[in-house]
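One chain is shown next in structure tokens, namely the form predicted on its own.
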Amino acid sequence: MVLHINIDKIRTVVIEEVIEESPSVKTIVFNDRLSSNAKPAQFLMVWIPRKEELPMSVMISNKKDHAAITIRKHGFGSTSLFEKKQNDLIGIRGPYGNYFNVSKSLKNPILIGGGTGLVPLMRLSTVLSKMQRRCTIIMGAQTQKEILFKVILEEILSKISTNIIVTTEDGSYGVKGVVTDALKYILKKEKFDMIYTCGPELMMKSIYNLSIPYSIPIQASLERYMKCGIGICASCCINDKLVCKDGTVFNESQLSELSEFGKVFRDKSGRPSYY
């Protein structure tokens, strides 16, 4: 008998891990069939009891039909779930949105990534060592302390051909500076046939820019303030698209028609403001 869930109905789940990945980030884990089966890119909803619901890239987990979210405490929501605790309840919908493409064409793919814009690259590079595609990884950090699934992601990949490369912007571990210089570099060296990104809207921006002159097709997650995950509220809305419905991934057409895209975000209320 197969039984069918309802994602969009909340479910309750103990923490069964809490993980301290750096001082300001912590990554819980639970079992949740539904959520390890998520696609690369796509979120949860999760509910934090009596505090806020906030949109979480689905994080990979070792254990089977285990799933993970990974949060940097900054905010009220985000610092409610960051203190949250072995065996404590959190509450979990979805996983919603598209997800990034693999083509059984794909060769030599590019990952971009910068602090908790990570998460699904993580779930991404399972599927690329599975294909057994060679990839190059950038991944940025403020400070050494601050670099997050390095000893991860090299376990995933080690039995394929991968490049990671670390930046730092103190210069604290790797190549001194943001993820840009080092694509910057590396573009000039290698032919990519695929850039994969997630992280902070300007840092993307910057590399759908840098990879227009080489010819190299892109697909970024974008993030965006959610209150509802399922098309209702528009609050995550980019020009006339709705992140959790339309995204969280656009490809390079896409994003050459979203005029607020790297300019544009839009506060609780929904008022734009300018990067």
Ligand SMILES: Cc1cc2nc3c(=O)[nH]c(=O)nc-3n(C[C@H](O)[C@H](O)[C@H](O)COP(=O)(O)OP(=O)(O)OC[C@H]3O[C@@H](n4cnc5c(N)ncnc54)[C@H](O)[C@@H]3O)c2cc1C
The other form holds:
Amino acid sequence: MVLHINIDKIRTVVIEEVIEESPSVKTIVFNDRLSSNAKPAQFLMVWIPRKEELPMSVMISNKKDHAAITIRKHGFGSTSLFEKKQNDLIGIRGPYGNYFNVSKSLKNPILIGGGTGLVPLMRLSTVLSKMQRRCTIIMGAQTQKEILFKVILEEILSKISTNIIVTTEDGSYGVKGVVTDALKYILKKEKFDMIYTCGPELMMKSIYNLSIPYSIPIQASLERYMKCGIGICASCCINDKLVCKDGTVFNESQLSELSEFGKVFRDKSGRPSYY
Amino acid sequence: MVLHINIDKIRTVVIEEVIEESPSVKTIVFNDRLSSNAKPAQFLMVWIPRKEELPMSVMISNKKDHAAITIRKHGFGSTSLFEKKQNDLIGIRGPYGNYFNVSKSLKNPILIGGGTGLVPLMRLSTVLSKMQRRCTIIMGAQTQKEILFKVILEEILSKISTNIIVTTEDGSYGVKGVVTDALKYILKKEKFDMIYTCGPELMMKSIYNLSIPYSIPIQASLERYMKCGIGICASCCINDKLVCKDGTVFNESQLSELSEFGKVFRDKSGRPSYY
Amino acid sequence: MKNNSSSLTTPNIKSFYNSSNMLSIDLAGIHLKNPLLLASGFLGISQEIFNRLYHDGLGAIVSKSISVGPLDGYKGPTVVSLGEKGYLNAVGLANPGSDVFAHEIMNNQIPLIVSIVGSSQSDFPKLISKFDKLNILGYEINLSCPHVAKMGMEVGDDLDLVTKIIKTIKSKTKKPVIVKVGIGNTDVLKLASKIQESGADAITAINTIRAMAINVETGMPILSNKVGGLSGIPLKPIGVRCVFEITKKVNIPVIGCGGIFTWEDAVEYILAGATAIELGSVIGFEGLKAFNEIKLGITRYLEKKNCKNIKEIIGLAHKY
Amino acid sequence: MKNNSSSLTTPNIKSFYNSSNMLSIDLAGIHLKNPLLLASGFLGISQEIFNRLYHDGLGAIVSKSISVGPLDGYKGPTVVSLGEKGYLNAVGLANPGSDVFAHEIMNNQIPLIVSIVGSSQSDFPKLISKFDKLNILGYEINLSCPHVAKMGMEVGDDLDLVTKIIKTIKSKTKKPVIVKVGIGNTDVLKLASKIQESGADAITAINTIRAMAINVETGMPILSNKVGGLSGIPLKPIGVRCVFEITKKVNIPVIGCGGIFTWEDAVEYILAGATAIELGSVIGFEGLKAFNEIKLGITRYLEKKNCKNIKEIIGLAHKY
Ligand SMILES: Cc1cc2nc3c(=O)[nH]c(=O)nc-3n(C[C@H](O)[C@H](O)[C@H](O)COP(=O)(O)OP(=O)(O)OC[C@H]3O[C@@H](n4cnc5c(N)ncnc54)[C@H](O)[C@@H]3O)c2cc1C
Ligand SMILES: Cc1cc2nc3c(=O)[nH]c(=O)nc-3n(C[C@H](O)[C@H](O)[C@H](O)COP(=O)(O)OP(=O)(O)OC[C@H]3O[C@@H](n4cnc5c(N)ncnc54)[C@H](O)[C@@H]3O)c2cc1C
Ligand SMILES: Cc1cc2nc3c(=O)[nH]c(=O)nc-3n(C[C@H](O)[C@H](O)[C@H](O)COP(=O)(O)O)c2cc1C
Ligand SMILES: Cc1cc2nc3c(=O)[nH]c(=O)nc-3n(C[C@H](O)[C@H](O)[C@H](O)COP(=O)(O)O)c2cc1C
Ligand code: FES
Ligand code: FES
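Given the form predicted on its own above, what does the protein look like in the form predicted together with the ligand?
Once more the chain from above appears, this time first in line as the rest of the complex follows.
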């Protein structure tokens, strides 16, 4: 017998653990085999009962058949989720979207993320570590307190040759500045064969622009306002693409055709706004 | 991939061949793999578009993946079906119901049928022939012209030791009388280990009564007014059993508890009528 | 109803709860050992079948809708499986009629509700007079059959007629009167209020919805009556909505019906406000074993949620 | 439409039929290369997406329902998958508003129908004035959204208001006006007659049906609006019935909508009387490849049935 699981149906899960990552970021761990098998950059639609439903990247968990989400406290929806406690119930559906593609011939990738944009890179790091690939990571935060996942990341990558670069805008830790400052510097010194990135769109746009002169392939995981997550509402559209279905990951040739990348996004009502 | 076939959904089939069995009986052949694999005594619900839907036993066909139904022209529904021509469309669903059970230890069965009640016995004969079992058949008709399937039956059973007894009420062929007359006679001479029967209920009731003193196990395929064929309407009920689901085949211990067997059946409206 | 994570993994620990007590309910003055009723029209014409269904786990049986005289119903097909766990039916209210049916249930010993249907106001007193002295729990009035002219829905769509019929029936019997509604051409909430005002004891929601299937190979409507009623899983979200909205509007108990296949479906209706539920189409897909599976599922759920009785969860969704 | 058994096995033999001609239709004065339209509310806010959908095979696009000003819609969840190929949605008519949307489609080159929705009669002339000079085929008026107070269904249930709105719109535009109906609290057949009398050019049937889902673990309604509209396969038999009954009653063309997932579903609606069909929920399950699969299936069917054009099978089921 084949088990037909409809990933679109909401699965209620119990919050088993809440991890404080920083004053404004928490990770919520739950048991869900489908999510534990998510590919890097896939996301869940997370139901916060009677409050909101929000797209959230699937975070790794070291427990078998478990996965997690990492939330930055922001507006109404994320704050409601942020306030959830152990044993509370949330709903999830997915995982959705395409994912970071890791080719067998990959030799020297660089991963660049900022804030919760690091979440997909955590799962990617796990994959790279298993594949015994050398890798470089640039992770950005505003200040030391907001640096996410550094310890786990070091652990994941402990078995492979890694270069972890941390940037803080206030210089309270690591390199002072933003991730692109560090990227500019390292691109001059080292040859990479893939850039993986997730984070604020303007950051990714700068990274994309930096990649062009070096002809380095890039995979960027985009965010857009998402209502359905399943390709029916178009609230997530960027040009003629649906970020939830055709993305979230786009490569350099796709990005070159997305005139709205780094420029236009749509709000709840579908009106275009400009970065 | 597993193919989930919903046997309850109507499958439209093209009538490929119409065989005249007697002046009032025709066999309609069509391609339908599910029906071709039916077990002896299973039935189809046959849709005669814009006319009726009738339960019909699944008749054998010698074409691969084909099956057939054999219709006696009677009232509105059966006459509409009887008048169908080659290339016309009918709908079928099923096969439904339980079936004649043939145990491996079976040695000397006797099959007794009258009229279109012979249909399930044709499929049973095929099974017995493949199992290389000796068998006896008593087939009844009113008159020579109305004797059904004799030639095919001889062919099916040609490879095993068989005794085919034909009875006609007017004596125009074979033994004069009804099937029970022949049965009474043969029971005295030979020891059988199973009676299979299908046909008019009063005939089956007499056969059942005859079987008791000899303690021969019996399997009888019953008919009742059937509207749904899937166990939801109860129009086919006999005592607390649903003939379409719990039957059509009942054994001697079940029959002994069915006080309505040979006595009461229900009409279209559900009112009990008496034989 | 807080989630208790330890009981999540050990749902059966509270063995001191008697599961039959957990599921017992009171419905319009009737005490039932569990809230699972047979929906009208399913297997509902024979006393021996009723007995079997009761012993297979139902709390009560609702008979096929019975009219004054017998009805043969429509020609076949009268029931069409749509796949996707739905049926279309136009049986045409085939039933043996009140005389024969009263005789059938003469010696009834099980919790039986007689469903009645009429084509005029005057039919109903006749029906009550046939059944009222028998050992039955009460009546369900079918005002919502969507495919028989002048019966069922055509009555249910006429609010004044509904009032008159219910008042007539209530004046002739002391037994509880349940009125079954559907999605017709009238606002089901207005109808529900009218039913309560007229003195009915409970409401069943919902009946099948008018629908149709055409066979593409022949180009022909499949049902002999062309149009019939949709039942099964497709109805569930509509039924749940009706129960939720009706129980917000009226105080009399509501029996949920439509597409209940699993214990989750049953619980969903109860959370929406249903005091009891009726099971129909599930029988065609799962057979009679469905009854006990649904009861077991509800019992485990109540244990997990630390509830002593199913009554505690009735209408909980209204809190939010 | 007689069955031809030889063509059964060789469905593609009639290569001289041009399949694009086979599927072309005329709808309220509009010529479309095929009868597949996008249902309103699906992917309907961006010109670039419209272009993509058109190139993926649709005959025309119906936009998201546009209101005078922008609407943010409800909080999430706004779309709930029910399994069984159905959705529940309460998006709350989120849309960018008429100004922004008119700007969006300023340079439109593809067959586009603008769906409009209003909360009062006076909204509609405003909406027409924004769009009437643009390159669009016509309008679909959404009188049937079942879950936004004072919009959609609450208008559709008021027959007099419907008449006034249609007459106002018709007086302001020469473009075809399609009115979309649903199963609300009014007789859909009376509504259809009123729509025809008022001068509308076509009817779309049906919109979603008011429905609800409750999560059993939390006991809470899932949609933030609690109640929403049911779409997808559960709707199909109800939609087919409405198209069948409406086309029996009115002469203006009807566009079938509701649960069309396969070519058989499309053909079923057309046999019931639909001149064209709209596709919505199928996109969530099958993606955009569904459009060409459905067209291919219809083409093969027409070839097998020896039909030169799809028009030959419109309403065939009425013959029986
Ligand atoms: C694919 C994807 C993955 C994401 N992964 C994470 C993650 O791992 N961790 C994390 O903290 N956040 C993640 N987000 C962002 C998250 O979904 C919310 O946008 C964010 O939490 C703000 O929500 P809010 O309700 O507090 O915002 P509000 O304060 O209400 O709104 C602030 C802004 O948040 C954005 N937003 C709000 N709702 C949505 C929505 N439904 N879809 C997309 N954007 C929205 C809009 O740009 C809005 O202007 C992800 C978004 C996407 C699209
Ligand atoms: C399991 C089963 C297998 C059958 N197999 C065959 C077969 O192989 N060949 C064959 O010719 N007939 C078969 N029949 C009988 C057949 O279904 C019809 O009953 C018969 O053809 C008469 O139909 P009519 O419409 O012409 O009858 P009418 O003249 O309208 O009615 C005559 C009698 O036929 C019976 N009948 C009518 N409709 C039904 C129905 N839907 N279900 C059951 N009985 C009905 C009733 O007893 C009725 O009183 C079978 C019946 C059953 C239950
Ligand atoms: C074959 C069939 C016959 C029915 N007959 C009746 C009836 O006689 N009276 C009635 O009130 N409802 C009748 N119904 C409606 C059911 O009682 C029930 O309301 C409906 O099927 C929805 O429940 P379900 O989805 O569990 O089947 C019938 C339904 C079917 C499928
Ligand atoms: C998410 C969603 C949004 C919708 N928005 C609209 C809308 O804005 N206007 C409208 O007329 N119908 C809207 N509908 C209804 C659809 O157009 C269509 O009538 C319905 O979904 C049935 O078709 P389907 O089963 O093919 O989806 C919406 C449906 C869904 C699921
Ligand atoms: S979120 Fe709805 S289409 Fe992407
Ligand atoms: S024919 Fe309906 S239950 Fe047997």
